[in-house]
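This document starts with one chain, in the form predicted on its own, laid out as structure tokens.
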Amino acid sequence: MRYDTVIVGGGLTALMCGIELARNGRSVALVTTGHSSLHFSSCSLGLYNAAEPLKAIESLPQSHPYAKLGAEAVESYAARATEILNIAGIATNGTTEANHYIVTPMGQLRQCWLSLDGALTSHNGKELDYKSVALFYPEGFLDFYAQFICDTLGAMGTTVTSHTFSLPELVVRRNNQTEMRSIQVARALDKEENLRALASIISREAGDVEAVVLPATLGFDHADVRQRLSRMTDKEILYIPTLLTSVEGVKAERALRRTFESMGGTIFMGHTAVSHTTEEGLIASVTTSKGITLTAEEFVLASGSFIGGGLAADREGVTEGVFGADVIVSEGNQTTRDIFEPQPFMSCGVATDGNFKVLIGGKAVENLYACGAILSGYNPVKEGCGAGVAVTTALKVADDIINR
């Protein structure tokens, strides 16, 4: 089978990428083992942990994927980054000038570029919006830390008053545990009846607030259920990420598929790259754990770190699988005592050219280009910008693509 593009992967970058080659009239080619860890991810996008992270990205050091781009640049991809989500119907909320903060699970707050549109945020991580809110959760639920929740938002200036709710179908389901996680809940809410039980223990219990705060389980199946929440209650219905799975970030990656899709994009579901071939110094095509290959002009590494298994590690050391890319490895240990500091290891990944391209034996190869979280050079997790730069890096490789 042959396409315009190749791309190995299925997450956040891979589909950013797809979608904005497909857009642009390419033949696009997706292979992923399954789901992507956007399953796991919360209801905020982060570009990096500052103020002001535009400024900051101005002064990091040129491995960094960030100094390859430039700071206008990211600027300018993150912006298009935007649009490709709102296309999706995935609504956000922020700007690249300054970050905002959302309330996590565990009642912190984190920094964030993009939250998605109904999420409890608070501008500048002192106080938020509302004045006052009512909190309500299933009783029973096991993704979620209200008390922390409460504590956190008291500290912050806002009455809360917590409630839990028991609906006849969640009572059959807390009998096993593994059943009264976020999606089941979702999926329960999504049902009439049970909606409209939980706006009437709402409108009964909640008082005079200025909002209804809920767990992230609304709205799995069907996009309008917050809104008609809303409507049945006469409040305003926001949410907190829970605990995995994430059902926003279930529906962000639908949504994205979606789209992909609509544009004349392929997936390869259930695929994994097992190896190539190479003519003349590209690489000509892929190969699948199923026996299909793929034949492209161009192909894209988007395959994620070690939890995405485009990365893997051993006693001997890290490597790529697919293309077998050159690695950067940082030096010294590559891990801490301390979990909650920076681990080194997560600055692994492929090494590339200032435009992305892969080095192989050295050297670049012209038709294949990496993105997202299997680059070298930053930390995703300390610097807060997994996700800005899974989709900055996705859209330039995208354009210097179209553009050959």
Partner chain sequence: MKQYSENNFEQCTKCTVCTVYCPVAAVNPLYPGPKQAGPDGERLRMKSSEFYDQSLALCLNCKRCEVACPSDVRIGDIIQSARIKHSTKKPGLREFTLANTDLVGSVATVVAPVVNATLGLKPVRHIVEGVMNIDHRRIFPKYAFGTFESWMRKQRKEQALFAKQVAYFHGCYVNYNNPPLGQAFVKVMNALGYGVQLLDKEKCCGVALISNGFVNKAKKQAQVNINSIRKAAVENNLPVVATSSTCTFTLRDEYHHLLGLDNADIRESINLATKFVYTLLCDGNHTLKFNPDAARIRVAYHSPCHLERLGWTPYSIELLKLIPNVELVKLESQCCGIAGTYGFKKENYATSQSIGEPLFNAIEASECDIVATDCETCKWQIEMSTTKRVLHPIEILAASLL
The other form holds:
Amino acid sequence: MRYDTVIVGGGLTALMCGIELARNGRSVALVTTGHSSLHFSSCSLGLYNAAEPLKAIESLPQSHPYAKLGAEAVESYAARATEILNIAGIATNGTTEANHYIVTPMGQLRQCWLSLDGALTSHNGKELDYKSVALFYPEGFLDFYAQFICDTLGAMGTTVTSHTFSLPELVVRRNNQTEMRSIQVARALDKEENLRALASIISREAGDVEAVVLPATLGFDHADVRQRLSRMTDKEILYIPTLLTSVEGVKAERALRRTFESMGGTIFMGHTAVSHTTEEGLIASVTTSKGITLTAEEFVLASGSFIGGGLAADREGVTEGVFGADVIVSEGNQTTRDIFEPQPFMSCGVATDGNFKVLIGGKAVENLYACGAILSGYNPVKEGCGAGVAVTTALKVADDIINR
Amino acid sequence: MNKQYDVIIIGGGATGAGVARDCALRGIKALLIERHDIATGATGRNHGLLHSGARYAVNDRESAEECIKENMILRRIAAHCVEDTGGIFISLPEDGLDFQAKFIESCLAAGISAEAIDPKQAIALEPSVNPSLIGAVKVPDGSVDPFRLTAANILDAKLHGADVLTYTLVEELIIESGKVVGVKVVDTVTKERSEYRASITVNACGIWGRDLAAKAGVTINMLPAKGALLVFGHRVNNVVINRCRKPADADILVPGDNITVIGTTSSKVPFDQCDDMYVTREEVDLLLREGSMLAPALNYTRILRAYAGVRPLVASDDDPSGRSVSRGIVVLDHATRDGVEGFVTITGGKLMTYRLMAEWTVDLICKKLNIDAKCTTAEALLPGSTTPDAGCKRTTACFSGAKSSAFYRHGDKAQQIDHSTAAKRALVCECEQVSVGEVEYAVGKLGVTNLVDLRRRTRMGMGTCQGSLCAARAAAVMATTSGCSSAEAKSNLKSFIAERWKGMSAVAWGDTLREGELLSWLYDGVCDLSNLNTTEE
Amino acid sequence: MKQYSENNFEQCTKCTVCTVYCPVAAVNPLYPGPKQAGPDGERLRMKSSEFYDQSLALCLNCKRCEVACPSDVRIGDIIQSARIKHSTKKPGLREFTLANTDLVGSVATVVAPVVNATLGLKPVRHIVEGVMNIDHRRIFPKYAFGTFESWMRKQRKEQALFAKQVAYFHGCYVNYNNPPLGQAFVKVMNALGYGVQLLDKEKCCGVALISNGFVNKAKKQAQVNINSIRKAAVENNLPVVATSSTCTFTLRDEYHHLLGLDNADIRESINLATKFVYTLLCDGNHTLKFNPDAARIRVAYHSPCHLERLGWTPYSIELLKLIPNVELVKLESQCCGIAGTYGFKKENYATSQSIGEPLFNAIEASECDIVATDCETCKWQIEMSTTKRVLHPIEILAASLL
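Alt. form predicted in complex with the partner chain, vs. the form predicted on its own above:
All chains and molecules follow, beginning with the one already shown.
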């Protein structure tokens, strides 16, 4: 099958790049093994962990993706990414000027650039933006740590009251030893009768608080569950992310995919890109694990790091499997024994030129680009820049392809 | 508050726990003191092989005989800790069959049943075995869970009046007129200091026993021999596979619970490394190379982690490998050996003979204290193994997985786990099927104080994901159950994640690296545990 | 590179993505979900079969977990294999009737008017429920009067005139229930310059036998099909094409993964009609003449689970896009709930209909004239549960030709 551009990957990076290309009239196919790391999303996007992120970017080493973009481009691509998220119906808060803070599943504050609208945040990283909140969470839901959150927020000076709730549907659900998961709670809250029941519990118990906070399980199929609950209770409703699975992350992926497909994009789901062909130094096609060969003008590697399947590590080293791209690994061990210290493998990735054209055998391939987590030269966890690098490099690559 | 005991036992490994239990069963008032959790030293860092003794038959008849006797005893008294997998000793083409004849003869002489079977039979018995084998011998090997075994001994010791202090470090031995009369300890969590006194103090500290002895002015010449092992992601084999040759590196493959373990290497290490063992790249290579000779499937099986223990061998010669040193039991009465009264060291030996080691030690204690009491530990069944298994499995209303898993781990004690409500039946750890009820049981009844302890009692976090899914859940449930502060619980969670990663980092490639990346994203990224706010405390 | 082996379940990182996309777990709280039933459970079952849980029978084998999995774990295969290996439940009369589609079909087609009329009657459906535990609300597909094979035998000479030939795996549904789909396929192939022939011997692909616990019989039938396909593909060098996405998937993947049969030499020769036709149309040597007067129709395309697993959904969509009188709406990919014979069983009826509900709503909201899909059981389910008629893309294509 033939497309203008084939993108290997299906997560935030691939979708951001794909949407930008599709809305500029190009036919685009995404090739993805399965669903993406948005399923583990923290409900926030980080640009860079620093008091003034854009300033800090200016002094990064040349190997860093941000250094290749330059602070000005980072700022403008970040703005465009926000716009695309909006087009997809994903409302966010935050600016590139200064980070704000999202409340983590542990109740702590973590720096971010954008937080998904509705997430409980703090503007200064010291205290919450609310002085009193009531926490409501489903009884028997193990992926929400109410005590941690109450104690930690309490220590920041917010009065927190804690309430569990139960709904007939969740009582039945709980009999399943494993499937009382965030996604199923969210599905229950999709239903009007359940939401009404929850609303009456909240109205009865919340008292006079500035906001009501729930685990991020506010609907799956319906986008307006939070707003509806807010209207029913006449309270501001906010959420705190849960660990696996991140419902808001899943919803974001779904929204981006719908947007991409509505613009004419095609997703080859359940396909792993396995090999490629070249013609006169250019990539000519990619073949998938389902035996389909896709030809295109340009190819984009947005297949993520190890967890996403873009990179593979074996006993001998790290490789990129589809194109055999050059891979940059740091000297020595790829791991340190303390997981909370920077892990060298996190900074592994494919080598690219200044415009994110992929190097194979030391030479940049003119129609093969890389963006997002497969890039080398940065530590997404420690620098808090995973999402930022993903969206800015994705849009830069899209721009270059459009202008090609 | 100071307390007086007949005996103080220092060291909460299998041996110490065994001594405490034996004392308690003989009516001797005992206190066991352990600086970490139970089974944290060599006890918890080996194959978990229920030796038939066959491995020692050719070179060390005495050990072989001890093993087979204890093997049969453990099957009876610790049925819930033991799995009767059976074992085979395989000969590969490069080994030849010469050793096999001698091996069978020696086994039989030591009282170990050993039956030669042909390669086809061996493959039928254990399909994962290297198909190029030229011969095999069937022996009564099995697997034993050292954590469970130690926990059961502790539980029984307590039931019979012993006291147990974990996370308590012995800072000093109290010596009065040349006699050890007690210990000065510090609680490593609360930092509270206290003293305990006893007529006899037992050094059951394994390799760390050298340092304890030094506190009494006694020199024990020990040889720390490191043994590294790899844990594979699932049960590759259901029968223990050994190499039929002179004992060497990485020639035992043991299935235990839901995993398989290959080991071990043997190398001399300096004493200062004993507290922080890690597995080197060379050791991993060696284990994989030799392991895949036993079962080729290991080449493409996910390695969950690597770990290493230190054998507490008493040096009898200058052999640097530590392997030709007899694993014989060493009981030292320091009164006769060094002129220090009230101080006994039990060392050497092996997990298999922990009960016998305890018996000999307590026999000596009885002699010294003029107590006339016979050892009953070879007959008295351990808690968890006191009733036949059939009834227990049906008592808990769970999916078959969790029900069977709880029974598998706790034997008839699984009945004490509250599975009466959906809340209690919910699974915290999905890989290893640990329910909320089981976590609460472990916290309430098995002396669990942190997540690493919980892992030892329940296997929580020991499965495929190494805690990425369950650790935070477990931390939250534990905090609620034990009433500890959130700050404590979170720092506990952080330590647990760090501990899991240590074992993974030595084998971090393939899916294990992917898992590690997920672990890091979740706990360092999403949860931000790097930046724990200490002001909460 | 990754080693594919029996250890495939170990690629699972426990990320829980599959649990989001399992249609059964979403509506039936009794089902342990794909993660627990699949890779988690498999690890335990390796220790002892006492860890097998009968609730695995609730899995409808849609394989959406596999499509969703970022680690390429064959979750659905693991669950189905566990059922084959450990289930102690013996299939009964109902399973026998539902599974033996060709045996039942060959009887029914002879007396089709009677069978159709009878199965359409409410009292009869209640008796069927009482005796067979097949839900009385379930509408049976109608049987055709005379099989597709008998029709094809009459076309043999005419079809042999074409220089290029394909072998057609029609499946039970085309043979017994819907010969017009087979005829549409012949029309399209002829228009592209291909004659159509049958395989030497075709048996039911066996998908229903596998899911109803008749593994040995499934293996026997599969071997017959493999032999016939081998003869056509290897000896006669013919492409083998099927219209049914489930038959195609079963022949290509389940034969090897679940039945353990070796089909490696013929797997790549087995093609799906939409993919085959679209590929021909793209090669520059084939064109179709469309009827300029054909009425404009709004078509909503539903991608069947097994087509998603094949990964070939884009072909059916692209093919429909080529038809000038078709205005295409792509429905969000989700399970319709029928899953072959699963939804026929009384105990699964409620689950089946709840799974399909979002799809049914989306179909009604799409304001389409016709729903298109490549799977016959999806067709039954959608026709029973919505106001729309369902056609195969090949039928829509055939109708639009001059």
